[in-house]
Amino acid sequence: MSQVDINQYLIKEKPFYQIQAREVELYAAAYNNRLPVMVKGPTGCGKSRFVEYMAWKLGKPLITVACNEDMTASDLVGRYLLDANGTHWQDGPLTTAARLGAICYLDEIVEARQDTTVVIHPLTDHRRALPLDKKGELIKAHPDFQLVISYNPGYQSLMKDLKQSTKQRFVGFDFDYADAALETDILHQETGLDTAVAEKLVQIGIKARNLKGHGLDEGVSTRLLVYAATLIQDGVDAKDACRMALVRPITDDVDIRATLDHMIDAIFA
């Protein structure tokens, strides 16, 4: 049995999250029935913050895994390790969550190999079980366990998409960037930035997002707008903050950079 302290995974302070519609009550209904949840939306729109907020609101521990293409099934479920005292089994994050009754959040699930993600299948149907083949153990998930995954459906290639056999094991939420008024309020609430300046940042964000597919792979995220607002609030010139947070990270294309720089100069003239 795992000796991990469940308290280390509890969210101690309330995360800031701006409710947009009925997502909080709908997620709560999914959790009440322990349904696995899929959260889809563009980069930096608040998916991870939402999951963190719900874990805090429900008073449940949260174990987050940042998925990547090198992640193996053993990274999720666990492996035998060798030390001075011999070999011993170490649970992976998915196994730990299933044992302790935590919410296990697999962030950007499509970055993981498909042969890795299939290990979650037995936890997402009536079985709610996790076989540890290497250990010869079958774990029955704790009654409080829930699996949550997220990804950006507009960014992955055909080689990086979830199989239908995986998708149809989840209930889903579509996330997007908030409307202008709400996003302005988010910047103000997160950083204390003056509303008038926050409105200008949001205006830049909206215009930049319109360039997606026309030179930009991704638009400016709410996360980057918060970074720009943080810099401005700390005394950095608004134009410098925007170039630093909203332009340089998202493109190396000289023409696109020039377009965005001119946009910033015009809005903060």
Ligand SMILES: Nc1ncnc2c1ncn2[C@@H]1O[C@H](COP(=O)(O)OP(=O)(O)OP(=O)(O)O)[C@@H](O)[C@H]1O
The other form holds:
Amino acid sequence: MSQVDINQYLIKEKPFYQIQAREVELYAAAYNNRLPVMVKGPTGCGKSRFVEYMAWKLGKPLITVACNEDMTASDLVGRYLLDANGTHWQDGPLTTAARLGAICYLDEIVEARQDTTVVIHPLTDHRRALPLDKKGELIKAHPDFQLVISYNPGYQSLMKDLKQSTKQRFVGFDFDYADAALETDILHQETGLDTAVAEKLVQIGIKARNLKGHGLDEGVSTRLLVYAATLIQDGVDAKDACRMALVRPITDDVDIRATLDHMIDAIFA
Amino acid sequence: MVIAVSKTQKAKTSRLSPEQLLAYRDQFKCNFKAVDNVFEDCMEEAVYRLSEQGISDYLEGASRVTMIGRGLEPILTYLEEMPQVAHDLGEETLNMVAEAVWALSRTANGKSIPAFVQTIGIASRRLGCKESLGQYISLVMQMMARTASSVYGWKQTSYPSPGAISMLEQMPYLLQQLSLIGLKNWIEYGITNYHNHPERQKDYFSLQSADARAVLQRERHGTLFMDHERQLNLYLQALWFEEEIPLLVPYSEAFDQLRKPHPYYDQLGFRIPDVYGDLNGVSGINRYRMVLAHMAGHRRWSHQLIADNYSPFQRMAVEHFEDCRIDYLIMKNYPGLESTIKALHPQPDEWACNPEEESCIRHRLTMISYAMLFPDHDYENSDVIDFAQRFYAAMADGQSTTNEMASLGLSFVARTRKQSDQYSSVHFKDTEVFYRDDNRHLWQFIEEGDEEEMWDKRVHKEEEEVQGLPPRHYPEWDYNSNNYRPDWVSLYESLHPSGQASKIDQLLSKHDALAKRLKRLLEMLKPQQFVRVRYQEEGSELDLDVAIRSLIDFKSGAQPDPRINMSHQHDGRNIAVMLLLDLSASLNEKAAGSNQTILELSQEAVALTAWAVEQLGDEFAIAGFCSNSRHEVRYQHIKGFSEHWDDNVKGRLAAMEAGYSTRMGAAMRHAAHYLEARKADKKLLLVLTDGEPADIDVTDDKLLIHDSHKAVQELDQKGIYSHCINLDPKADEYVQDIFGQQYTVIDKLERLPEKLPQLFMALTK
Ligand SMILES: Nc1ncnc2c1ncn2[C@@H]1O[C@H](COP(=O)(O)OP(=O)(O)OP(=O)(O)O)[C@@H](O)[C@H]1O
Ligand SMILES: [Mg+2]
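Could the form predicted in complex with the ligand be shown next, to go alongside the form predicted alone?
Full complex below, order starting with the chain above.
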């Protein structure tokens, strides 16, 4: 029926994930009961990494879909395609996951239009089914199938929020940047960077997050700190790496830049 | 019929009442007819910006400017500029300026009065505090006095200063370029060199001559505070993130000849120089940062000591040790600052001071200070070496304490005491550490203060009858027991009393320019009737562009995009917004750095927002709340969803008053029940508050925070999005616990009127 090889979605190597609290056991409990999961948190704080890690730990394939504004329901569910002999049906990623029992991860779900997000509704309540209207088929989800969405509440726009009826189908996990010691460890483990230097990067990250709401929309993410660490590991001067990875991408405001630049000089003697 | 009458009168009634105006006009002694054209406008601004006393000073000042008989111009300038100046720098300036004009009129330089008055506005904006404005005025007056000349003969004749008017005309530019001390030096040069060459003096002060420009260039060094204020605020916010970032207040170093004033801090804020030049390779901006770091360090790590027990020398020593502890901790946190401190801290020559002839106390303390900060020092004095060791040991395991430094300091004085310390001639060279403040915050003097006065003076207000609807009861969340206390809070809703709608129109007219800008933004937000949605598999119309592209793909054997249709969608904004205002007593306080109360600023902000939302046509309601224990939460209706932004609503807003406490949860729940009844797709509750929830019958600070957080969650369940606009600089401590990420802290209160509507638009974009 489906031509897709599910094994390609299995995560073969153990991803590095630094556990922050009890999220691993709690997620496992949610999965055992096949409850849909929502992971919330600011950008680059480890949401995607966590889901990947859980998929590996549970030994389930993971299908990730990055959502965007132009995405339609068919992009998730599937569509008829034209070919030389007429048409044939092509499953979308959501359908594939439901049929074959994968974890389907819809990244940045708020980006998708609301008429798109509603297609997940029947999969996320007791029905656990996906109607393919055009094809006239009703798929019963595979027992291993689970839906996970990620969602960054920091957009601060009412219009870009999920509907209540969507939100209330999920159990939720709040993520935030790891505390200083853990974040240092993440940088060290991800890039091999010396802990003393990693500590300083983390200090910069934490201080820069103080400016959130005072001219910065988002603080410096763990992802950016990892970038900086990678550059330093590669021999780039620490201050240059910080400017390039931590300051330039997040702001064009001259005053904020000057402040962050100074902070880098103050922290890296 | 009544309505028709009041409408025709409206244009007039939106002003001061005619009687009031007449009374003010009587106090202002001036016969120029032309003044009457602007008097009303000026008075309106004055009434708005000034206190009772201020208004009377203003009118008296204007009368004096009239009396000198220099024509209409200085009068008009005074009338127009002074309300703003007095509002920004303090009402003492009203007299100060009038006084100066009066004094000038008694000299030969009366002709330059109009030009002089003209510079007051820009000078006040550039200089930023009344002391500096006063110094500016005396600077200008001295220049005029010293360049005017008298010829004694059969009859004494006086000639006015030839350069004064030219200089005053250049003043906006000069103030833009120079700090007060720079200006002083520039003027000084002109006086010294040209006081008896009228023509060349004129050239100099009108910036025509080459040396005028050269001196200007030379004096233009330094980093001006006014140009870097925001950056310095950001610096504090990011690196020293304190509960509350202090206000920065500049002073000028130009006028204390004897000893330069030191930075210091008090309740009002951090006082710092208005300009810093580069010093020992440290740039001006980094010198500012260093001063702020040091003061912020004190705020973070120092504790007060009782001053009464110590002699002046002992205090001086304690201060030096404590300063070193602060600098040490700064370097520990920010190793990059070590080089800055090293460059700025003097390193006195060990043998420079002769104890036979002069007092070496400062010299000794500066040496030990240097030695404590920089272990690689090369001092040989055994006490210095010993105490530096003791300092390192104290700092070795952590932060140490102010008390530990105090006892180190005391033993240091005791050990190194010399007869000559008392000598009046003190060795000063290389002993001043300019980035350190004067430590006045470190000392507490108990003898003067009378502790009895600390008695609780709270007077209980008479229970007022609460009018309006019967109370509604709401539960409150008790986090200790993890449970609701049912029907815990009684909430009374009433219609807010009404006042003068014209007051609000007046506030709005003040923000004309802002309103124009908002209008442009609003245009973009306004719902377009239909929007085209492209890339649809099914739709109402074929999207020709896409279809052709698909066909080409198909013909060429590639996978065609099937999304070749488009459809139209009605893009109505369908949202309901409730603005809930905290009307607790703290709103009566003056906003930091502004002469207006928080309440007044809120009124302006709410008026602008309401106006903006009305333009958009969104459903919008406004209510206020305050509380006086759980038995009496007052909820005041200001604007209902079905009401328009009209004079009734404006009247209620104008009468807004603040009092009592902030029991936020109940008010939010009540506001929510109105929002719940709306049919809109999106529902937004905006809470405007200046502090954390609190009430007189609650001692546990956390309780109402938890309850408000619970309310936010309840609202979320009901599909109502809450967002907090917080005016409290300390908000970062608790606002997240209540609103999660859904909050905005307004740092600069005076910008609230501009921020609130913008925030509303950003949230609903
Ligand atoms: N707990 C963690 N363990 C290991 N790595 C982490 C952790 N948190 C963050 N990282 C690092 O941060 C990077 C970004 O994390 P991730 O891609 O999961 O962010 P995200 O929260 O999904 O962000 P976005 O919302 O932008 O998609 C990862 O590539 C990883 O290097
Ligand atoms: Mg991600």
